[in-house]
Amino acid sequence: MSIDKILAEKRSKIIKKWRNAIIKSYPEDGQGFLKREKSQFANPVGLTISTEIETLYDEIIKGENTEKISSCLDSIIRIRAVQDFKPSRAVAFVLQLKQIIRDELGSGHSDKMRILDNRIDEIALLAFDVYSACRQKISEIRVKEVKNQVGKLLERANLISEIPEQRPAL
């Protein structure tokens, strides 16, 4: 049987293990909630992880739509970027998929697995780019907020005045 058929047959089992591996990266007190709560309003993080990794898995296996992969990564990593994850932990979930697939496939399929490994490695690099862009945006937002706060404080202290227009001398 081809590796593609095996991966399709074991899709739900692999995705379930992958989801559990991602949830284990969160603090223990939140893991149960992320697993248990199914409401999109009560648990948007868990819902995003669940829906996006399904699409991400399908796209990784197909290896076709880079835009869709990037969109899925953005949805997941945007959440992880605002949380207290180190960059390596924020994107580690992509690399965890390799071991999960290996565990499910067992030995054999080395040529196809090498191709899949390379694809997952490329996606991990893309995930790091997405994480970096998210963190950059967060930094820009923080700087802008600090500037606004300082400006308001200076206004309240009456330390800001408008500079009158200078008229050209005649």
Second form
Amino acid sequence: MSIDKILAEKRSKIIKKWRNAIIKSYPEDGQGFLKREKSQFANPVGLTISTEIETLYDEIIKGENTEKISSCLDSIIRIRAVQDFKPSRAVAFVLQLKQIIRDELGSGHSDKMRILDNRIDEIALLAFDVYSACRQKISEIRVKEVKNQVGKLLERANLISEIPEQRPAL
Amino acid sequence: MADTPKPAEIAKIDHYPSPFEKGWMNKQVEIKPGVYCYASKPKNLEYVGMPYPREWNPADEDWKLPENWKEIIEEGFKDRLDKYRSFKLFMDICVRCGACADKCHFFIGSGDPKNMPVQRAELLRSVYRKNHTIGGKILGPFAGARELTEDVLKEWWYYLYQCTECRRCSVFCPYGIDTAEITIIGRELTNLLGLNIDWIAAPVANCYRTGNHLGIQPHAYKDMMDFFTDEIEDITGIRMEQDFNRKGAEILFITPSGDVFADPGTFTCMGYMMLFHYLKEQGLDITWSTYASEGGNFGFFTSHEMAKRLNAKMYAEAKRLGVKWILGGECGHMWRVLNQYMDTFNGPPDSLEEPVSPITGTKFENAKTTKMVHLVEFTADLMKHNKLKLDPSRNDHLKVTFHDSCNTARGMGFLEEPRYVIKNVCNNFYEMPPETIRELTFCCGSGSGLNAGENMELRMRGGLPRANAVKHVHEKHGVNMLSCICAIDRAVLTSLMEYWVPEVEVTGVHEMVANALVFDGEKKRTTDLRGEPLPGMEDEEDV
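What would the structure be for the form predicted in complex with the partner chain, given that what you showed me was the form predicted alone?
Once more the chain from above appears, this time first in line as the rest of the complex follows.
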């Protein structure tokens, strides 16, 4: 059987294993809730993981639509970037897919697997970009809050007078 | 030579955490940056006479605790068990059914089990069992009891300042346990040792000294309002001067200082000013105060006594000015304090009268004893009596949803009035899913003094359930404006949206009211209060 066919056939099994692996990265007492609760409003973390990795898996197999892959990664990593994870742990789930697929494939697909490995490595790098962008955003928000609190205060209390955007008419 | 691992060794590294996690009691707390807030500065504690002011750092091993810290906490614990029957009950009656466990926004957003309300309360309850129950004294850990140690204290502090006292969990508790009250008492205990966060301690000290959280002095407060008066004149062509500290006025208006100094609350403040000017002709006799210049009360996040001290200025200023009653601006925890505590803290005030709207004659019986009315119910009453000429099409560029603030929704059952006002001034209003609004509303993730900057990760994950619901209505209906009636919400939801749903902005309800309010003799509006062009009016701007 060709690797593509196996990956299509075992899709739901692989995705389930992958989801469980990601949820295992959370503290044990919280894992049940992340798996069990099916409402997207009561359990945004669990549901985002479940739905996004499905699309992500399909796109990884196809290996074409980088934009879609980035968007899936963003949904998951935006959450993990503000949770109790070290940077490496926040994006490790991408690499976990390798072993999960390998376990399902068994032996004898080394050529195809090498291609898939490379693709997953590429996506891991993409995940790193997404993670950095999220962290960068957090810093920007912090700076913006401080500026908003202090800058406006000085200006409006007439303590500073900067060059206006438009010169007053004579 | 460097000890580089061989490829075979590297291949053995697995990506899974250890399966041997110990029970929660044995796990030492790790104080993480991005989650904890900076420690209170000694000057801020000294100013209000709080105990043990000192330089300390939560990230350090040594918190410089007083030698007899354990006695102080145990004594404080016992005092509060005697004083607050509710606290004693809440310690005793929880059966750990788990109904509250997955209802906390911090647990939902972080997956950290110690953010489950039951577990957070258990941090205190375990020490209670050890010291105050026979089973706990004899059986120890087998009865869920444990000794109070320095590590336990640190764990208390870390998690008590990861609860926004929003009370969503209490809605689901079959016994009616209010976990927020456990947090409130827990925080009181930490304050006995000078363990507070500066984001709370500084506003408390400032408020005590100058009358508001930021320490804005009266002249600066007035300058800011003058600035708004100019802005309003630019937009409407009408000069809408306000009165300050005017003795003999009928009504005193008090709002959170955030409305005066932080965007986008400033636009809400302009909205109040415009409404008051509009009603002047109809007989509204109202004054602002530059002394009672803060509706918020960060003392409430410190201790009951501190909340009482800071709250006292409202009645004191009302008495000094000789007003009949007090009108309050759009705020969250301010109303929790006013609605639930002020009456017994400092009231009932002899000098004030039962509030009656001078425009409609409506008696606000709900405020019979506190003598303080929420501006949104005041405005809803005006609308019900057709006292305002409104053009909701001026808000047509907005697709609006409404975030119920925890304190107004769960703290005072204030659910319909804001919606009634919004629907009168906006043509496009969309509710978020039912399990995320009204009594079940999700917290902004930054309330109860946790709106600092250094804990941004905590704020973002705590606000995730709220943002997730906003994202849903944004994708489904194209919602681009999140409205709210709380000053902290206005500030923090702006950041929350920027991270999770950047297409959505944040507004106070009275900003939208003022946009829609039609004044006699005003110039044709080409922009909204933010100076952004109104749709269909762009071409007329330069005429």
